[in-house]
Amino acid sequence: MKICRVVKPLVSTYRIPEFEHKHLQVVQDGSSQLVAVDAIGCKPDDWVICVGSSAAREAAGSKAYPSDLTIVGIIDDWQAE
């Protein structure tokens, strides 16, 4: 699991069928910008818990959803260091 902060919505209006409807979120981990589904509805620099590799395809509602990170929480209450 990671500690992230959510940037901002990231629109993507051509996917391919496996995508659905979900929402994506452009999240810092660290110095790096990721794409993260969003499977709970957080909003810009909101803290969040994100896991990755089949944990993330299986938050994401399926083990074939294409997903390499999706966030799973909101963290209430975080000092970042």
Contents of the next structure:
Amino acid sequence: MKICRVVKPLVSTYRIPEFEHKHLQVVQDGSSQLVAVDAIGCKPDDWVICVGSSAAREAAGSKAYPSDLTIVGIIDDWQAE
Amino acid sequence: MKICRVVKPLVSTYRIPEFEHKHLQVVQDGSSQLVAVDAIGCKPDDWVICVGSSAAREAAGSKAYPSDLTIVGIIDDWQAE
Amino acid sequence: MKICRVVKPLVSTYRIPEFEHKHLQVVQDGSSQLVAVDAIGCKPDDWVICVGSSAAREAAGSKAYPSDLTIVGIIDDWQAE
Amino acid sequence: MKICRVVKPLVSTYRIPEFEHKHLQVVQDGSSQLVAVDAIGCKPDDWVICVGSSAAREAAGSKAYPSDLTIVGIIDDWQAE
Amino acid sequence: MKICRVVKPLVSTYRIPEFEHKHLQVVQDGSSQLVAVDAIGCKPDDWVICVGSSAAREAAGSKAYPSDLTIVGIIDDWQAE
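Can you now output the form predicted in complex with a further copy of the same chain? The one shown was the form predicted on its own.
Full assembly next; the chain just shown is listed first.
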């Protein structure tokens, strides 16, 4: 799993219906920004654990959910290098 | 999911029949260009959300669809860094 | 999907039987070379679309085929950057 | 599989219930740090084998476990380059 | 699939039982070293084809085998660049 920092929510009005109403977050992964499905409810600047690969689907709620990156935990105490 | 910018449609007359008649788009992902299946209908210069991994298949319409990158949403307002 | 250029066929006499008699191609992906299963019949210098992840298996012919990169289309007209 | 060095356990009190009570470890993978599910019981500075992709799920105990990186073995003797 | 060079066998006495008694090989992939399950029987300095993603599981013998990189063929004649 990746260690990312939450940047801000992502607004995408026009998206496939399979995303339902789950929140999407922009997360910082090293020097690049990715989009993750928020499965726990986090806020900007939280350090979070993001799961990818096929595990991201069930972590987002069901095997049919179209996610390849899902936020699955908030890290209690993280010091960025 | 990745944040990409749509470059242009990709024409591939000779391709496997499993792709059906879905549109393919060339998208810019940082410094490299990738091909994504367009599940929503987007146009050049749109900033889009692209899902990869096994989730790209169902996002493109069915579990048997041979996609590893599918455009699943248009971002309402994105300022490139 | 990746945009690759076909380099040459790859000969591997000693390989697992699950590969059957499908052709393997060396393809150039940016600065690195990869091996892809040829599902369409292409030749050196063709610009092709390669699908990876779990979608590469069905694109190669069946869900049990052990491919992680399959050539699924020839691009009609591509100008390398 | 990746060759990683265990850095320290990761504490995440607020996480999805599917993680159960398995231990998470921060591991060093080259120049970046990742989080892996500990399926064997390792300690800081151990050199370990980490499996990713969909295989990480079953390696962590079941097909439904939401891991994309699982520690599956301790290397007997490894000299870092 | 990746083109790798076999470095040496990897010894991991303490590993999950799902690995059974299959041999693990350290392989060189460009500038980094990875661990692959040896499905064919190869030796140091062989140039080999390694399959990743979910296809690595069945290539290693069964859908439940926890591999994300499996050696599936020896290349007859390869000149490193």
